[in-house]
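Take a look at this one chain, the form predicted alone, written out in structure tokens.
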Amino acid sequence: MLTVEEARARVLEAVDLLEPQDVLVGEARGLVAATDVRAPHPLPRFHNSAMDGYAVRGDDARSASETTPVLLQVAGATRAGDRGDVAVRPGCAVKIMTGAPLPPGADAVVPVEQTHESNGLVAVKASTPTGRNVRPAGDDVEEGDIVLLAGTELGPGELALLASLGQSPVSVRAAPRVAVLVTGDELVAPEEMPQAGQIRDSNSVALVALVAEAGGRVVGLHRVPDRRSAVVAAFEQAAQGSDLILSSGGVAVGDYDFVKDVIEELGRIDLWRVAMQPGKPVVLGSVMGVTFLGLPGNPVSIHVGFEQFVRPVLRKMRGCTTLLRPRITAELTETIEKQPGRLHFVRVRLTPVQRGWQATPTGRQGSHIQSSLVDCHGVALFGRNESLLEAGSQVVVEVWRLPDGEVAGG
């Protein structure tokens, strides 16, 4: 059997990038630039207000003070929005909002609080020396930077700085369309009343939900009865309008376990089982053009295959520069144990504490036992040759979501 890194290397070289294509930046939350973005021109675009005040020329109010104001004559006044074209002449002020445009001739901005104005006239009431609450153009980003790079995941501050530069449409990625198949005569769906020996189908519910998260878009979901017929037509439908077809079941040598045969019928397999637990039979091949990831039908087998294979997959076809989530170093606060021969993804909570974080298993960890995902933060990776982790050692922890709740990035 392949170690699981080499097995997700194989799965990696097996998918390529997708096409750029062009979105408008509203509908771009959650893509990825296919290129590095240049500022077309600075930001701000001009020197502006930082506050309300009265726009002046620092040599006018470098001397004011609470005891000794100077007297300016206010010539104007200039918003937001406005061309900011009335000058300041020395002696003179010319009244500023927030935002509005420096005018020409003024170098310097003095809050609204200390100032008086009267009868046409402003007393300033404290020094304002040249550039004081005055943003220059250029002062977040100069024109040419380069504010963005290709792989660049799009979230609301990226999506705000593009629009900021006009740069819509932006050059992008698109979600990478899966067809989900979830195989097994025992699956009902969730909304149903199973009979004696039928289950209530939870893989397509996390498989929908995980390619979701991982950036992915579900274009076909079939519930694939153990039939080998039904499993063909529903592959040769998968591979309709689709980049990736994943399955969950039916990839064992059960005697109703028709996947592989299937995929070797329709194209091609190129891996099969790898040394992990839980999740050891998983598929990579390729049906009628299209690659296929082929997963176990155990509910906890879904969801490490789904992290160790399928996510850096479908971030891959996005362009992200990461594949992979992130680790850290934990201490074990239960000892383990297991068989040498396969890598161990033991389910763990994570708990921040002052020498950094405890790791502790979610309960029972056979495959079968959902409960063992909940408030899952992620994985200790349990080694293949290893049969003992005692309590208070070191572990290496794949963060799959950090114990606030966010998602682990990567």
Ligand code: AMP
The other form holds:
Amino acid sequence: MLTVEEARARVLEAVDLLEPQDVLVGEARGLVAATDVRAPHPLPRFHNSAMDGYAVRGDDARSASETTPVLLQVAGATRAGDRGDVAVRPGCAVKIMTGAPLPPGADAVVPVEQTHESNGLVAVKASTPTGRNVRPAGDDVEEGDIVLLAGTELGPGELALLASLGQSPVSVRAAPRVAVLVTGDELVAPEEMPQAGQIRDSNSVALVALVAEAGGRVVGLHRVPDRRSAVVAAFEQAAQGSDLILSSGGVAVGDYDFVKDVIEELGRIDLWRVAMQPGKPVVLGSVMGVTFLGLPGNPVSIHVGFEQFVRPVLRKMRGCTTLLRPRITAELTETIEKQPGRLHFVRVRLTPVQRGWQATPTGRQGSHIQSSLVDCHGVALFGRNESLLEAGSQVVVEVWRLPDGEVAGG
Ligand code: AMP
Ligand code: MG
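Moving on from the form predicted alone, please list the structure of the form predicted together with adenosine monophosphate.
Shown next: the complete complex, the earlier chain at its head.
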């Protein structure tokens, strides 16, 4: 059986980056830059005032103080949006608002709080040398600077910088289109009352949320009974207009697990079963040219399999630089045991402690124990060949999210 790393490498090899597209910067949140971005001009574009006050010449205002103010003649006023062509000659000042271009001749700004104006004269009451309270052109970004690299996810800060530099539209890779297919005769919608033997379909809800969090877009959601013809029809439909097909259930060795057979009929299987728990019967394949990942149906297996294989695949398609979740080491608070043979993913809660983190298993670890996913911050890796992890030992935790609240200083 393949290890998780081997399987992940194969899965990642099976997919390519999506083609770049041009998207308006205001609509590019969460998308990934497809190219490095170079500044076409400096930022700020022009010298401007960092304060509301008076634009002056540093030569005039350097010697000013509370006790010996410098008197300057007010030659005009300028505000943000003005062209800023009223010059400041020696012995003069121009009233200026934050963001207004610095008038020709001026090289410093006295904050209004350090002045007093009357009868066309302003008294400068604090030393204001050249450069004070001025934002020079190029202070933030010089023309030609690379401001962000291909592979950067565009959040509010990146988007604002791109907007300031006029980078709209911007070249990004779009969200991968994911078709989701859940199998099982036992499934009813979450809004329905299950009859005897039925259960509510929670996997489709989980998968839609997981896909969204990983930056994908669900384009089709199919709830499919365990009938071969129904599974065939659903996969044929799912392959239309999607970049990835994702399924839950039907990949084990039960009499009604048709997914593998159907994939072999419509496409091919490249991998089945990974030495992990939960989530062993993972399938990688392709259906009518579209990459397919099949996860076993147990609700916890969905999460673990998604994190190990699907999220990295979606991130690769999006062109992200980092594909995997961050890992930290934490002190395990309980002793845990298992049989050697498979890598176990132990759901844990993280608590910040004086130096670092503690990891506490979220309770029983069966792949049907959904309550163990509440407030779960990630999974501790319980190595394939290990059988005992003692309380107090250091474990590696793959972090899915961090707890809210304050982290104690270390
Ligand atoms: P399977 O992989 O199809 O054998 O399913 C394994 C277990 O997961 C069974 O107990 C199923 O009832 C359960 N299961 C399968 N699909 C879903 C689903 N969509 N929502 C919740 N549980 C499911
Ligand atoms: Mg099933």
